[in-house]
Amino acid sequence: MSRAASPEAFREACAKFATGVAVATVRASDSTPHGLTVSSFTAVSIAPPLILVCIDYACDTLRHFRASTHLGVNVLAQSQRELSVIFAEKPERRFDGVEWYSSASGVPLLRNCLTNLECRISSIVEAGDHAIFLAEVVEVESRDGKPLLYFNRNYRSLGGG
C-alpha cells in the first residue's frame, strides 16, 4: 500500500524498522548528568571509529548535548526496558535511583549495559527538526547479553538462543 510522505506515513514506515535501544548521555557545565532515550544511533565510520545520534529541537536536554565536548551511548540489555522508559518519559532528574559511573571525560555512562560508548564529539549537523552528532568513540566498553529491541511502538526481545 502507497501512501503519501505525510508525518503520520512517515513516522508508521519508520516504525517498521527494528532498532536497539540506547540512552545518549551528557554532563551540563554544572556537573549534572543528563539522558535521554535514542532511537537515532548508529555507526558511521570504522577508520575513524565514528557514530551519530539524533536529537529533536525540542528536546529539553539538547542545549546540554550542543554545550559539551563529549558524549556517552549507552546500548541496553534487554533487562533495562525500565531505563528506557525513564530516559524517555520522567520530565527531570532522570539519574535519580540510577546505577551509573563517570567516564575518563566525565560523560555519565549507565550501568550493565551491553555496551557504553564514551565520545568526542566532533560536529553537529543541523537537519530537519534535529541536530545531528557526529562523534569520535574513544573507549568501548561492552558484555555479553541480550539486547533489548524496539519495532512498532513496542519493546520486543530476540527469540531463540
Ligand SMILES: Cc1cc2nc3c(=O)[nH]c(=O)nc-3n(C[C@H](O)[C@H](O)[C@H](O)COP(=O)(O)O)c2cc1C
Contents of the next structure:
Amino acid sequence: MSRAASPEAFREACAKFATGVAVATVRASDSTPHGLTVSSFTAVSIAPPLILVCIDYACDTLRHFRASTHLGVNVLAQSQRELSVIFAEKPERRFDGVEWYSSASGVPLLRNCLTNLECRISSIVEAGDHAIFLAEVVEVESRDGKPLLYFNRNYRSLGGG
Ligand SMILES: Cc1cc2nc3c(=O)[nH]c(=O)nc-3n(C[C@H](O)[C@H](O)[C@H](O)COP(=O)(O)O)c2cc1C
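Now that the form predicted on its own has been shown, please provide the structure of the form predicted in complex with this ligand.
Below is the whole assembly, all chains and molecules, this chain first.
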C-alpha cells in the first residue's frame, strides 16, 4: 500500500535497502583524526575512479570534511561491528584505542578493513539536509573477508554459500 512520503515512511522505506558499512575519515586542521559511520558510500565512476559519501548537516564532523582536501573510506568487515558503533555513537575521541595509520596525504585509515580508500575531494553538492562529497580515489587497498551489513536498522552478516 502506498503512503505519503513522510520522513518516517521514507526512513522506513530506506531501511529496506541492505548496505555495507563504512567509516568515512578525515584529518582536521589541528591534525586530529575524525570519522563517522556511513552507509551512504557509493561508487560513482570507474574512469576516473569516483565515489560519493553523504553527510548529514547535523553531524559534528561535517565541518572537518568541508575544510579538508582529502577523505578516507574504510569498508568494515563482519568482525568490525564495534568500530561501526564507536564511529556512530561515541561522542568524542573515537580513534582512542582503535588501530589506524596515515595515508600519504595524511588521511587516517583504519586497520584490518576490507577496503581502505584514500580520496581527493573533488566537489561538495548541497542536497536537502545532507552534503554529498564527490571524491576521486587516489590509493586503494583491499583484502578478502566477509562484510559487515546493515539492514532494517540492524547489523547483519552474510549467510553461507
Ligand atoms: C549503519 C549506520 C550508517 C550510517 N550512515 C550515515 C551516513 O551515510 N551519513 C550520515 O551523515 N550519517 C550516517 N550515520 C549516522 C552517523 O554515523 C552518526 O550520526 C555519527 O554519530 C555522526 O557523528 P558526528 O556528529 O560526531 O559527526 C550512520 C549510522 C549508522 C549506525
